[in-house]
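A single chain, nothing else alongside it, follows as structure tokens in the form predicted alone.
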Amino acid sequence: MSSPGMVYPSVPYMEQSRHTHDIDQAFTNQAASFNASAVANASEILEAILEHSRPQRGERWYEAACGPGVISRRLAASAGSVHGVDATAAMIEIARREAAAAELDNVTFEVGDATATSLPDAGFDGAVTRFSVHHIQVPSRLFAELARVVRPGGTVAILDHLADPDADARSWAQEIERLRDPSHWASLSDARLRELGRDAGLDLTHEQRFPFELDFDDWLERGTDSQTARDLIELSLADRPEGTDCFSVSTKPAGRILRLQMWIGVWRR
């Protein structure tokens, strides 16, 4: 079992370097479009995070893998201060610009690795991350780091989309995700997410699962401009296995819809 104070080192092998490059390239390309996207600004996701994290005036909060700072800016309205860290400089540039435009003087951002920051132990009252777990190799590093930087009694909230428990369905969805965006590593089941929190020394106080729909073609376009990748995705879509629940694509009058299963877990440090 990992201790809450453990800091996991960066993994010094070539696959890690390639994946880090994939993340930086993908999110540099997607920075502006993700900031403006429906999924980044979806009210049901923002409200779920705010409702269950419950930041208070005077509290110091941290957002790991903050992207363009959408969550940080929302937290800033309730918390005393918010600090965001993201590995992609283009995301941090947008986060700072948007915070300045909104005249938020209690939000700061920096470029850094969310799994191994230089932030002090127990320096925050709460921490949150959204849509980050499925990009991270060995995600226990992220859980351990969140546990380390939050004070005893503080809150850790993690939101991500789930993987199907069925192996065939899970592999099929991952194939599409990686074709669309090589920075995708692996979505996890809710059971695995609970386990990672427990192993990091966190006590689960709330969890919620809910469906979320988004425009499939917009999602695809934001992820890749490779026609080869898009052609392969279309082939894979035609070969959908039985029992897929956490990742499915359907056609409606307005166009194709991607339906995901979102999950939020809230822990007490």
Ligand SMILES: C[S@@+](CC[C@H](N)C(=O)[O-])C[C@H]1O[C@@H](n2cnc3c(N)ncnc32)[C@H](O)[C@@H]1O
Second form
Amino acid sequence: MSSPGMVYPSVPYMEQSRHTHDIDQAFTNQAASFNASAVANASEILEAILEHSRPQRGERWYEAACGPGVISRRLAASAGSVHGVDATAAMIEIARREAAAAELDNVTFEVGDATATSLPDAGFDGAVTRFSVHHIQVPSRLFAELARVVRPGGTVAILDHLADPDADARSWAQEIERLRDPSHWASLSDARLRELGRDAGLDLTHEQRFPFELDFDDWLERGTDSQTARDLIELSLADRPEGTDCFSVSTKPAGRILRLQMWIGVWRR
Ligand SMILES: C[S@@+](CC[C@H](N)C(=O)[O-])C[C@H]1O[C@@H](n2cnc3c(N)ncnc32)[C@H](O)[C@@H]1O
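Got the form predicted alone; could you also share the form predicted in complex with the ligand?
Full assembly next; the chain just shown is listed first.
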């Protein structure tokens, strides 16, 4: 269990793991396509984040695992400053380029491990992270780090897609996710996300769960070009267990649709 006062030794966890390679490979390949993707720019997801974590003028905000900085750039419109950290250099390159193109001079980015940064204690008024928890092997490290860098009374907002509480359903979805993108580690249930926030010493002030639909074949294409992986995914899809609510694929006239369940938690530090 972690506490907000606990500072992890600055061990670069990511350097110790084969998972680092998977993250770097996946997101170097996906950097440009993710930046332009429907899911990265979907207004309902961005609004869910910004509604409860809109910075006040002059505030300092932090985005963990910021990818191409889609959220950082939105936060920058009202924050005093925004700093983003991401493990993948190709993502940070795009984040810097996009911020420069938008003439944002209050946003900075650096390559780093969001579970063990060298950012100062209580240095930010708010922190946000989206679609990162499911890539992180020990998510309590991410929660502890977010709690550490935000000042008492500040905001922490975390959005990710959920896993089903049913173990079979969860494993089935995870198999497909990992075949498509080996850097996917594990999606969590909303109960587990609430527990992680509580263990990090955070008080939940708002939560929201909502379905989100995306083009399944576009999602697949962004993740893998391996025909073997695609064949195995088709086999898995045909063998869906009961109780899968958080990951479902249906065929509509426009093509195959992937339906995920998004969840956002907003905490006060
Ligand atoms: C699906 S992308 C989401 C990017 C961004 N959060 C967004 O929603 O626009 C996941 C990102 O998490 C980053 N990532 C994964 N593990 C990380 C870690 N331990 N520290 C920093 N970044 C990490 C990857 O490099 C990738 O850019």
